[in-house]
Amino acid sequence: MKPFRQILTVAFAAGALLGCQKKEETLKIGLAGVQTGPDGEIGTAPIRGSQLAIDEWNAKGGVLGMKIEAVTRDDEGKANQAVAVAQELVAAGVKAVVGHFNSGCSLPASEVYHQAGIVQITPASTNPQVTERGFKQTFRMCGRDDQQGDVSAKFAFDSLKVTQVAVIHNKTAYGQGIGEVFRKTFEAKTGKVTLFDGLASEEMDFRATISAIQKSGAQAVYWGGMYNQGGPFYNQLRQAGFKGAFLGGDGIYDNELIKTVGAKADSLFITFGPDFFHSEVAKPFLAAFKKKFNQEASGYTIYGYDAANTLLQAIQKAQSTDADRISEALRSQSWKGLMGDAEFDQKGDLKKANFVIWTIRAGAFAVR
């Protein structure tokens, strides 16, 4: 008998054993950026792109074996609701973050995953700083405001001949940002920024701005800031009789920016990725995008939908969920996308940026 207890004895401890090393079920994805408040319109959509893109990776039996779990969250677009919010997706136990959308929650909040040894991957976050602290677990889908400001100031100058132009901000990470980008270059290129100012985010009343920037002699107009007060400030400038040109950011590129300022709006200029919505390539996402939601995807549900497939291939490759080897596998190849081929630096970010200037166009949005 003693024989045959001390066999089911080292049985039931090697069956323990096995029980502790069992493997993970599930595999959750933090989801994570801006739904409530003046910017919930434009953050949802890479948030919803995301989702997507992990409902058809789920159909063909997720990722290693396991299903994946997202796991979403508001940061309200507030710097200390990011924090707060990295930290519970932290506790819930995700292996990688997409997200967050504003530049101002993804800087705190990626400290808070660089400390945990979490891969993020904003979808949206174009301030430069999120990826110059040597934060090796940190990524972007997107271009940075070094890049797209340096566009517009270029396309204002070169093309639409603009030598004086008045540059207003909205006082954050994002918009104060680009905003500073686009007057360097500008006066690079011997040009005069006339007024450079900043305006609360929640400021809707811009008369006594539209006042000082006819005053100061400017022939355009650059915004620094989102969609919520850049249709409005642009209706109010036409109000005011000025004429000049307008232009801003990816943070106005939202259908929510056309309903505001009209089917027919004018010497409007705004720099974001290429044109997808044409793209033979993206017809399936669209459609798969418009039966989920029951709505047209937007300009950055795409960047969110990139950024979770990107993702969650490079766990693929990776056969892990560690976060080194995620981040090595990311920088290691060419990710193909439904934006073109996507490859990272050691910083994180995109090796090619490709920011085109956008107009309106009968009522849409459409490459200049």
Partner chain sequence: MSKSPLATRLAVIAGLLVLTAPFLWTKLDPDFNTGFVSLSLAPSNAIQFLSVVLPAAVVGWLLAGIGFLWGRFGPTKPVIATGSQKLFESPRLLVATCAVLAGFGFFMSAKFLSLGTFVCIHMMLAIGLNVTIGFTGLLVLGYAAFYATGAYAFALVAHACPWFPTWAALPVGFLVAASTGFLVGLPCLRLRGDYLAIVTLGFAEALRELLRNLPQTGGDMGLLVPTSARIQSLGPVGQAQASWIAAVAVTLFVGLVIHRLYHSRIGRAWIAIREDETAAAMMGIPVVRLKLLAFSVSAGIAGVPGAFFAGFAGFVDPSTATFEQSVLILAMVILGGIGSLPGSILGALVLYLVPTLLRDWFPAISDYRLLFFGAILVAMMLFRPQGLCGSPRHKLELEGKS
Second form
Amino acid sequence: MKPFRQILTVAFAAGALLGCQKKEETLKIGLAGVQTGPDGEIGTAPIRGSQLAIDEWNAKGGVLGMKIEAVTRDDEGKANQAVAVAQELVAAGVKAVVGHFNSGCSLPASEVYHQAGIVQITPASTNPQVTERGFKQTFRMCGRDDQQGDVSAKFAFDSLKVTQVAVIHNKTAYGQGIGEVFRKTFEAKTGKVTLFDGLASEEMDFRATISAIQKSGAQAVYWGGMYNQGGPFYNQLRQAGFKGAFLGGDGIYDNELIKTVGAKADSLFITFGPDFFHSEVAKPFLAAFKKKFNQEASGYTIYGYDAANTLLQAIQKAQSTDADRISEALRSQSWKGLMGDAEFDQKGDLKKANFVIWTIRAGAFAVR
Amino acid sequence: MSKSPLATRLAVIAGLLVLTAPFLWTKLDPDFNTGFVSLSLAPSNAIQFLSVVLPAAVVGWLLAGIGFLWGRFGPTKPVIATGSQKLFESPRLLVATCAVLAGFGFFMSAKFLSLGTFVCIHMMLAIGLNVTIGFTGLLVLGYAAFYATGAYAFALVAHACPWFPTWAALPVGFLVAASTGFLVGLPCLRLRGDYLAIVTLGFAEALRELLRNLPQTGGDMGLLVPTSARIQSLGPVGQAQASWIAAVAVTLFVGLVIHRLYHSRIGRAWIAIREDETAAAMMGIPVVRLKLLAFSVSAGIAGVPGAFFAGFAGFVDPSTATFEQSVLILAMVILGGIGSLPGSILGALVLYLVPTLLRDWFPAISDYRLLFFGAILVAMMLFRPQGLCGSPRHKLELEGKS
Amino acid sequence: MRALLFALMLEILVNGLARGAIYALIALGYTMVYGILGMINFAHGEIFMLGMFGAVYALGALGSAGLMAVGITLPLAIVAAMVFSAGFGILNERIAYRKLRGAHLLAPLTSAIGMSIVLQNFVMLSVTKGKVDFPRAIAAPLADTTWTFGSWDLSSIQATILSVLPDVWARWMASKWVVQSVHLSALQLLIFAITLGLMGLLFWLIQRTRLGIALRAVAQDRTMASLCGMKVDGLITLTFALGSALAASAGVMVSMYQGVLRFDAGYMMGLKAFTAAVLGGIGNIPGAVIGGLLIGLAEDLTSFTIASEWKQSTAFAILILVLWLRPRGLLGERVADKV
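Based on the form predicted on its own presented above, generate the structure block for the form predicted in complex with its partner chain.
Full assembly next; the chain just shown is listed first.
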């Protein structure tokens, strides 16, 4: 009996040891966001960006002597699924999360991360509420809706010299959010918002709304929504003889928009991050991305890439995987990324809003 | 039927191949400069699609084959149905089951705790929907609307009075959802069953629209439930464990209530209505009133998991009332077996766990989830209308051979 | 005052009727199938969506073959879409409904819901999750040709309203109901023309031909019709084919009108068209047309006078009201206790 027991003990000890070692070897990072359904395409972009960043770190030997393991989860763009995913990631023992994509998902999920004490850094959720609830370990790598609505409103009033604008949104947290901020800034600048209205996000016939816009005497239209509706909306406005400017947020920055409105589209102004497709720093990234995923990097990819990079640098600097230490490190300095220098304020937002005005020129997006 | 069955079948398959060919084998190449479009061959598209669908079809056939063999050579006594009968008949067994399942909570990983809680929520929904579809024969398509009603009711109450105790969420969810069901059912229960289906679907869409438009309900972003009103950790029991234990207890309780109800006078009257409304009315059963009761009870039961979800997840949003959610619940009831309580439980277990686990193991096929749900609905109706553990009586009825 | 109301009516009429005509075309399919089989063909909205895609694929094939002239490609694409959708409609009936013909009404309805989900997700998985653009070069000549009528000076009219009505109402009317000009596009004219033409054909077929008599006979009594030697199966297949073709033609026009198509376009459209069919009295063909036009008008009236936010709710509010107050619809027969 004795030898048997000994073997058993050894086996157990070995097993326990192996188990422990395996645990220490990897650092788990959650990558969460919408990957399936209508928003699946655009939501996968930041996740792939983060994936690339993690691969690069692993090639260099990981962080704090540990390999990094990406745990990717799909929240289907639904809030309740986002909660389930967040709980699952917490359970899987991730030390930090890069995600989620939709503001409507980041909001409830961040509650879970907050309770579990996990750093969350979202690459794309622009709704102000995400960082407005005093959660110390919630960060965002992108601008805020109030920043982009603000930039748009100032641009419309100061540069385009319009005083009457109609604001139409798609009734989502994102669209209505940027629409309201636009209205606030524009009215503060003594402009007049002649119409403020929303449309369901599956509606594609805008003609009745366009009649109302024309009747209201608006000189320009601000669209708070995504590209899939923005394109037809723009086309139908032009068909109805509306010649004023069409302004929108980062939600319509997508090559699909150009496919819909065509190369000749004029007076179309979009707020988005700085131009990195033509910057020298981004070239290796764009090439590496194309090689790994066999597709061109899109706008959001770089947000995911920068978010993951910044996070890992902060972990390196903090020399710890403790959420408080990482958060502290994230706030302590300015981080170099492909999009430029990023510095977080107390709330976890970028100190410098990096929105610039884009337009369509010769069938491609170009900084105005 | 002049043509032979084989010829017809071949014709159908040929038609299917021809009609799906453009989508599968070709790709659109839009030219946004000229605004024209052209078509090119793209077999990769078809290969990707078929590489998921064909294996899935094979798995489906195998499962169906196993089911067939089980029905032919397996135990003649329906195991699951008898088990559930025993469970809900004996209070001691019920308490013991509850205790054992709750006890599991201390050994389950957090992932499975949260998964388990969601499974329980869907079990309650399936049980509730079964009351209308299965017991009374009324088809409700927008069932998720009542789920959302319960969730929002609790969230709004908790916002209005933060001292509101969490456990009181469940009666509130039940009452509000049941009264909503009463009001919706009142005008349309006189009509044919399929009218009711569409009215409830319209109601769900209208409700979702309302929730998205009203500032009180937080618009599209939904509402956060105040922390004080959420399910809390109790001493050594963590929040996840507390949720799981509560979910198990509430699910078993709901199951018990429905089981008792089904075997009561009211339940027998419901069955009578389902089988022959005219005859039931002749026998002196107040048909409309009982239908309304079934509808309200069913709606109310959806409110319970709704309120539970609000207390568990800590927030509610309009996506709780989507058509997709309603279809998921419907598929659970139909897969499990129309009119069968254990069937609903089994259906919810399978249809919630399998897609979620598949999504983690094979992320590539998670997009195909809804496609398979749809296929399950059609296949069940065609080949096994009584579901996995329904009674032969339902089968005859659904096939119209009663 | 009269000029003002006239302008308002025109603007709503043009946009609302264009929408309504499309609802009517789809509603016809619901109503015909219901009339003949007594079942709600829930997958009909998906057939409409398949028509949208069918037309773009046909245009793609023509484009690859080098055919570009709108005058030739567009009619060909419409016909191709109609044939394509009709094929799907027939297969749908064959696979999912025929076996369940005598069953409890839950069975075919559930099967139809399943079919609807399958078709929608098939398109999502095999074509794209995002949108497909209707080729601009085909739609543009029609959509960009617009005429603007009137450029009324409305200040005097506004003053009249303000002097006649109580203050609050007057301001509301003056802000919401005053129209400066009315737009009409060639595409909208085409929609009216095609809708009218197809409906005329359908009425002629049903009221004036032997085939139509047979269809009506099957709708009245299937057993009796079959005893009289009519090929019931074939006639039911024909009904599905006709309804699907009409929905497909609506699909082509909607995709031109909106400029984009998506895999989930059929769901909302189908629901609203069904509402239209119920409003007109399900099973009743002229009823479907009237119901469709009314729903289209009501929706545009809502976005015009209240806000676009509530546009979606209008159709469902109408649906619930109709079923409550007059379940048989405007022109329908009594259905309350027909079990």
